[in-house]
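The data below hold one chain only, encoded as structure tokens and taken in the form predicted on its own.
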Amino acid sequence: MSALHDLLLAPFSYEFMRRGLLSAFLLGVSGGLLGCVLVLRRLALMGDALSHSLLPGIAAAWLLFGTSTAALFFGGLAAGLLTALGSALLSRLTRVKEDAAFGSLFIVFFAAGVALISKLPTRVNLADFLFGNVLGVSPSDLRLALVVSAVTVAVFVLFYRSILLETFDPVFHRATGGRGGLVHLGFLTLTVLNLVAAMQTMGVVLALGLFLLPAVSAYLWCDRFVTMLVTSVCLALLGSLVGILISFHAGLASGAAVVLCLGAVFVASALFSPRYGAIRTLRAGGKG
């Protein structure tokens, strides 16, 4: 029993571990919801572009204002929104498709971030924002995660019908008076907010893993949207708990540990899902 206590409970006697776990749980709830829409609308790569595009905003804020949580938040938010809104404008004002616009802006912003990083007085702490550091989750980071998660959940509750229609039948949604463009931009804004809030716990490079991997795993098990949302959130919470424990005991970056746990769930789901798994498909093909 003492060994089990040391493995599962003792790490959370430290305040920084409790803050890190609560932050990951809050972002797991909102990220699990957002990830389902990203997966179903085939926006996963756009989400990846958004996560990388935060880098120049964070680096610029670091250069100008230091390690202020508010400065880093607004710097990353500004860079992410510029990428999201800029790509939307490019796709509407030129012949460039939105995915190509995202990819192009992401490359430019990421290169600008790398250039700014080379001017930083120190790179060690910035690595924590890239790959996550549960040790660094401050009370202000936790409050930010709480606000962003609450806003995300509230948006899903209040605008569930619009999100549902825009996800599965955007043509019908817009034909019946729905503001599809506004829903799309609002969703991208929520994604940026959650990515910025996840900077400390998960890191901007790995934060998307907390959103996408639970959603993809849930997609392999569920046929109904509501069931997929609930399953995705539960997997995100479980992966966060196990990943942060592994991070503590093995001395790994918290973001990497959480993503690896969620990756293991995804691989298991891809192989063993009774209806959509690879093994089931191979067996059905062999019988045919």
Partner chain sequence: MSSDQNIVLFRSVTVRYGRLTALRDISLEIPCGSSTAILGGNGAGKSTLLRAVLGWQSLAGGEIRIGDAHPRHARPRLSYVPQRHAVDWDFPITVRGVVEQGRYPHVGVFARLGLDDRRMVDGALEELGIADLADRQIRRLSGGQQQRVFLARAVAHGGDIFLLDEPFAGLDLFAAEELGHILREWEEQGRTVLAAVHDLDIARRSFTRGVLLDTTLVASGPIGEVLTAANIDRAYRHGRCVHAEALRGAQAGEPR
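Other form of same protein, the form predicted together with its partner chain, not the form predicted on its own:
Here you get just the chain by itself.
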């Protein structure tokens, strides 16, 4: 009994662990929702690129204003939106297609970020920055996570039908007077907000895992949009809890631990999903 207690409850007798877990839970809820749209709109790789592109903004803010949450937040937000809008403009004004534009811009941004980070005072731990450290979640980080998560959930509840329609059939959405461009821009902004807020627990490079993996796992199980959203959120919560516990006991980077847990769920889903899993497909003799 006491072994179980040590394993599951003791870690959360520490204030910082409670903060870290709560922050991960909050962003698991919003990230689980966002991830579904990323997966269904085939924006998974773009989301990944977007998360890397936050780095220079965050590093620059750190150099200029120190580690204040607000500065890091706006730095990351500016860099992310610059990448998103920049590549949209590039693909519209030049011959370069959107994926190549995004890929090129984000790698330049990421390099600038790495360059800036190497100029940061040595006490900054690069690994924490890239891969997350749940110990470092400050009360202001937690407040940011709360606000971002609440805004994201509110947007999904209020605009559920627009989001579903824009994700499933943007042409029909437009034919019925929907504002597709607005939904898309709002969605990108929400993604950047969540990535920045998840940076402390998950790390810049791994934050997207908290959004993407639960959603793509849920995609393998669900035949309805609503159930996919709910399943995705539940998986994100579960993965955060188990991941943070493992990170505490094994002394791993928290972002990596969470992503590995969610990764295990994804691999299991991809193999064993009764309708859409690999084993079922192989048994049925090919796809379809």
